[in-house]
Structures are given as structure tokens and as C-alpha cells.
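Next comes just one chain, in C-alpha cells: the form predicted on its own.
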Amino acid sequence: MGDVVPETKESEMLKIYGVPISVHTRKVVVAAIEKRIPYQNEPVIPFNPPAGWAELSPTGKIPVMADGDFVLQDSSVICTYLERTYPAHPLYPQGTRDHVRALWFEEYADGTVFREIIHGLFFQKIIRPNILKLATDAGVIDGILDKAVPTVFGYLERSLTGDHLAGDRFGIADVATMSNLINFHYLGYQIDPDFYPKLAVYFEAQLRHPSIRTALAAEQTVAASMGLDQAFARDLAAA
């Protein structure tokens, strides 16, 4: 299976503003891909923004989401209005149960996942050291470590009762979870087989999925140029 190309629309470009490598940017950009709506990235980086930031994000958050002359900012609202807007190749499913077990899903990777797990680790091992010139608090990262991660990761193990999270088919569940857990790769960690099994093969099968693939080379050179360890990526390059 190749890798998902956008499909091109006669409207303006769908503009996407967030540095790549950020867990909500790439959700959008990965539910931009597997839509197949063509989207121009502009890599805004938050601790330093472009002049008239402001007056996109006013919360000075990425991602934003221009569509034309309509500005959307939040990740789940931004893909709301694309499944919305751009109906074909649905991220969300149509039955009530496994739309609301996605949402829910899309709602713990967002908020649970990302606050209590990758934004601590992302802060104090990329942040702290190579923006704000301070030293890593290694306290931090074993307490996430060793408390937050098997709370996260074997709530996750045990919902996994198929190849995804909500539905049988790839959507908003996966796209969200699996955005966390390529940080959680890229901060030079792994999925435990041992102790979640079903996630680590999970999160192999998910990383190869057409449009996992495609934004993942995207963002090659900002992961490179932050030090990032690719190590998984290159494995699922040579695959």
C-alpha cells in the first residue's frame, strides 16, 4: 500500500501553522493526508512566533487552521471542520457507539496522554535544554516515568481489542494516540512489548500506515534539526 497522496481542489490551499513535530500539529496534518485535502505547513513555533501571532491564536497555541479567509485554532475542532467540510474518507465512524469511543479516545490522547506523559518529557529533555538554556530535571522525568506511563499505557493495553481504538478502521482514535506516541518514540523511548504487548504492536502496525508514513517523512528534517531520535522512523523507512 503507497503512500496517501492529496488529492488536489480547485479552492485555496489549506494552510496548517505549527511546527510539525508538534503532537497536535500532526494530527491535523495526518487527518489533512488521509483526507486527501492538499494543506500548505507553516511551521510556527510557539516560544517564538511570527509577528500578528496573536491575531490567529489567541491563545498563542498551535495548531491554527486557515482555510481561505476562515481561521480555526484547537486541534479537535480543526478536524471536525474538515471531516465536516471535506466529507470523504471519514475519520470519524457513523455508528453512535464507536463515534462517541473515538471521541472519547481523541479526548484522553489530547489531554491525559499528552499533559501527563509527552508535554513533561518533551519540556524537560528538548525545551529546557536547547530553547530555554536550562537544565533537564531528571526528577521529572522518572516521576512521569514511573507513575504516569503505566497508569497511561496499561489503560491503553487494556482497551485495545482490536487493530483500533474506536471502529475497525483507521480514524480520529488512532491519528491522536498514535501522534503522542511518536513523540514518546522521538524523545528516544519505547513501547514496553513486555509489559503492554498490544500496544507496542499496535503502534508498529499504526506507524505504517499510509498516512502515518507520509507526514512522518514531512517532518524528517525538523525532527533532525531538534535532535530528535529517528531511529524508529528509519527502521520503518528501510521496512
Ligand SMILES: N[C@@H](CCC(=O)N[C@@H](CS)C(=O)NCC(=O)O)C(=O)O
Given for the second form:
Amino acid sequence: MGDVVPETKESEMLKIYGVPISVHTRKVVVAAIEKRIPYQNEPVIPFNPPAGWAELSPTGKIPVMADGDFVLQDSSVICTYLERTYPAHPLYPQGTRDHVRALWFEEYADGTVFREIIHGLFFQKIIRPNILKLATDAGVIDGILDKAVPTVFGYLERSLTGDHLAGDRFGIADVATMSNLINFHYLGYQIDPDFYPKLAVYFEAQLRHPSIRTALAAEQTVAASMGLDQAFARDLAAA
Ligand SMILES: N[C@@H](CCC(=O)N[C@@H](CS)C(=O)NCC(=O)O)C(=O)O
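Next up, can you give the form predicted in complex with the named molecule of this protein, since the form predicted on its own came first?
The complete assembly is shown below, putting the previous chain first.
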């Protein structure tokens, strides 16, 4: 990525707790990479957390960040902290309208895109069969694909008026949205270019953004161990 990153001892590195294929953990990982902040990942799985996890994560959710003895929860709060503490390579646009538009898409991605689509698909296709040893409910999956996907992807399609969702450069709105779209692909789905042409092009372009590629490379082993579909990322290493 061009910049020389000063060497940081492992013990002094920012710690990001959370398995990196989680939508909200990846968001913080990409933010750290984009901002050239050395970090160490502790791949906590919320369904099987380590002892003392409740002390770090009062909600039980991932991610959690520790910068020395300063511990913080929630991906949006953590990204705000990173932006203010490490202002180089900004992720939030300066101008008020672009800035609040970025906050809106960060919220829409973390909340609506995740809750309405990714959470349900991931729960049905990965968590239920592999972790809870319960059958997948195909009706729930069909409902998400038939109702939530057209609503959410249709809105994103209409919102894309340029290369980025907010402002004119890669930023937090793209990080948060892409993190969801990546998991959609990991689950074996694609963005249909006939219905969502701008969103499909946007996904392919942002996938090639250096910090996204670096984050995906770092999570390859975990993704493979969970049987996730990595076909969408196959060309990236060579790109
Ligand atoms: N608002 C939180 C949401 C975090 C979240 O929902 N994390 C998911 C994984 S992507 C989780 O920990 N799920 C497990 C659970 O709900 O117990 C954030 O932005 O960090």
C-alpha cells in the first residue's frame, strides 16, 4: 500500500477481538488496515467465547478492541475512536453532508443489511447446521432472498450515484457495506447484475481496494475451515 509501517511490538499492537469473517469485525480490521494501524486479531467466536469474555464484551458480541488498557466495544464506536486517534488516511468525509451520509450508510449496513439479510442467511446456512447441529430452515432463507434482498439491494442500487456510497473516496460507508456483501458471497450468493447493475459493478470494484484485499487474504484460512464459498475472491490475489 506504499507507506512504510513502523515496526510495533506485538504486545503494543491494537488488539481486535472477533473472528475475522464476522461482518462487524471485518469492518474494524479493514479500517485498521486502511489507516495503516498495526493490529493483532484474537479470533473470538461469540458462540464459544473464552473465559472472562463478558468483562470485555458486555453484550457478548464481537468485535471488541483494546488499545493498551483502553477497551472499546461496537464496530462504529471503535471506528470513530480509530479515526480520531489515528487521523491519517481518513475514513469519514469532512464535509457535513458527505459525513452524515457516510454515518447513515454505516448504520444502514451494520443494522439493516446485516439484520435483514446476512445474519439470517449466515445463521441458517452456517451456525445452525455446523455449530448448533440443527437443520437449516429453507423457508427462512427463501423469505430473505425473496423479500429482504430486493428491498435492501434495490435501495443500495438507487443510492449509488458515483463510485462510492458517500463522498468521492473509499470510506466507512464502503467498508461497512462491503463487509456485508462479502459475507453474502461467502454464503454462495451473487448480486444479480440484471436487477442491480450498479451494485454489482460497485462490489467488484471495491473488492479490489487494497485494504479489502488484504483483509480477505488474512481471513482465507478461517473461511476455508468454515466451508465458505471463496470463488468470488479467487482472482484477487493475482489482480
Ligand atoms: N452493533 C454491533 C453489532 C455486533 C454484532 O452483531 N456482532 C455479531 C457478529 S457479526 C455477533 O457478535 N453476534 C453474536 C451474538 O449476537 O451473540 C457492532 O457494530 O459491533
